[in-house]
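Form predicted on its own, single chain, as structure tokens, below.
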Amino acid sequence: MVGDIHVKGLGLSFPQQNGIHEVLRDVDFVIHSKEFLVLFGPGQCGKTVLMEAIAGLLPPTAGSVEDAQGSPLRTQELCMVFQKYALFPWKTCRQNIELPMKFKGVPKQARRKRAADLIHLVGLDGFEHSYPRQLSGGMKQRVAIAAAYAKECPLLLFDEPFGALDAQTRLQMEQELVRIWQQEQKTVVLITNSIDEALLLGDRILVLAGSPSSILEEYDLREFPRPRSLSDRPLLNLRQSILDRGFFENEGGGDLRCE
């Protein structure tokens, strides 16, 4: 197991024609083992850049991302799920889920059983032999989530996975993701620009904003029982408190409205 993950003084800049564009500066936080951490902030604030740095896809300009032993994370210790469905269109639901296990050399019978378990876990019984073109957006994302769990990585990174879904499907998928996380006991980091999604899903919320961006605030939601509802008064009070802080008054937007 990867254990706690330490993001230490992370900075990331990109060269431009007129100089250097600094996206992240002095980003410090810990991802606790088996927690559901949400990185919340407006669009274009560097959330995806931060996640790609955690995943090792972008080398940081400063700082580091380390596991509990102080070593860099290895690619086999994590898996990313994107907003766009990363599925092979010529493979069925079951084949897409089996593929990560096939690459790892898992025997056919074992990966077939694990795929069947995951198909049941994400609620796709009866669609094992369907191709992505035959599935709805929410069903495709279920396949992508099941494929991510099939890799047996201790850390799952979700990059606004439900942003392309309609409001009703998005809420259903949020609830399903929490249910799967509770059953599978993985460490999850999810980025979103929706305050409601952050409140419904997170054990903790880290607010990312600014130019360059950094962590402005942390909110601990572990005292709020699951499943959660935005009609619950304590959660509504916290929502209003976050909005009243005015984190994004000078930012370029962000979906802060009720879904």
Ligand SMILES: Nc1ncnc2c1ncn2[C@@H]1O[C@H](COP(=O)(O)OP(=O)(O)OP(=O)(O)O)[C@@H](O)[C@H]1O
Given for the second form:
Amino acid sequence: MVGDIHVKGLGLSFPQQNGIHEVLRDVDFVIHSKEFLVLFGPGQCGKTVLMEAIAGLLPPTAGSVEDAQGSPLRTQELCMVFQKYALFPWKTCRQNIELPMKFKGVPKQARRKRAADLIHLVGLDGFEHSYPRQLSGGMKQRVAIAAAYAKECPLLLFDEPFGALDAQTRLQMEQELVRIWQQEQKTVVLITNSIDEALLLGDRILVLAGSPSSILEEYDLREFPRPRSLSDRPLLNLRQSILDRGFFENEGGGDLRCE
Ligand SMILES: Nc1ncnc2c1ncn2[C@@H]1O[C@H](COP(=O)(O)OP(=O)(O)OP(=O)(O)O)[C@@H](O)[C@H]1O
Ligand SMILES: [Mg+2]
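Return the form predicted in complex with this ligand of this protein as a structure block, the form predicted on its own having already been given.
Following is the full complex, with the preceding chain placed first.
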């Protein structure tokens, strides 16, 4: 189990030809243990950069990401699903899913059984022996999601994991993530640029935007009962008030499903 995670005064800049590109400034928030936190923001606002900093893959220019004891997060505590399906191209679907279990020393038979269950869970029965190049974008993303579940860690960091999926599969995968979060008591941080996904899934929504970006708003959805529907009046009202804030104004609307 991971306790609360503190993102403190995080800043991230990249050197550019004529100076530096400051992407994040003074990003401050807490990821509460076992919550479903959504990071929502327009394109190029620094969502992926922030997630990579949380995961320890990008050293921040300022500030820190610390666990409850004030230490950096340990890689074995977190699984990340990258925006661009990070699969091993020379390994089959099943081998990609089994790999995290292999690293953990799970015996072969147990690995195989769990991989079969996960392949079924993400709807890829029959594709066990396919290589990533033989799969569509959405299928690859489902393998990456299954591989993240296979690692069985308390913190799931999902960077727009459902963007490449068709609407029906996306809904199933979203529901499955909520089920896993609830049943297995995980902490989930989900990045999305879909306001509907944010509203349907999150305990809290943090809006990352600006230039440089920081957390501009926080919405607490813990009082909204689950499963949620976008036809629930209070949710629709909240959706409208978020849209009225115009976080996507310079960006063409994001992915506004169900407009
Ligand atoms: N390694 C890097 N070197 C230089 N600039 C970078 C690097 N990684 C990201 N950036 C820049 O940081 C900014 C934020 O990128 P990031 O990928 O975090 O955006 P995002 O919010 O995830 O966008 P999207 O919604 O399109 O996924 C972009 O302008 C990008 O060009
Ligand atoms: Mg991104």
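Think of the rigid core as the biggest set of C-alphas that the two forms share within 1.5 Å after superposition. As the structure is a prediction and not an experimental result, all values here were calculated from the model. Positions refer to the first chain, counted from 1.
For the motion between the two forms, which is treated as two rigid parts shifting against each other, Glu22 and Ser64 share a part. A two-part rigid-body description fits the chain between the two forms; in it the smaller part is rotated by 20 degrees against the larger. For Pro107, the Cα shift between the two forms is 3.0 Å when the rigid core is held fixed in the overlay. The two forms line up on their rigid core, and Gln134 then has its Cα shifted by 8.0 Å between the two forms.
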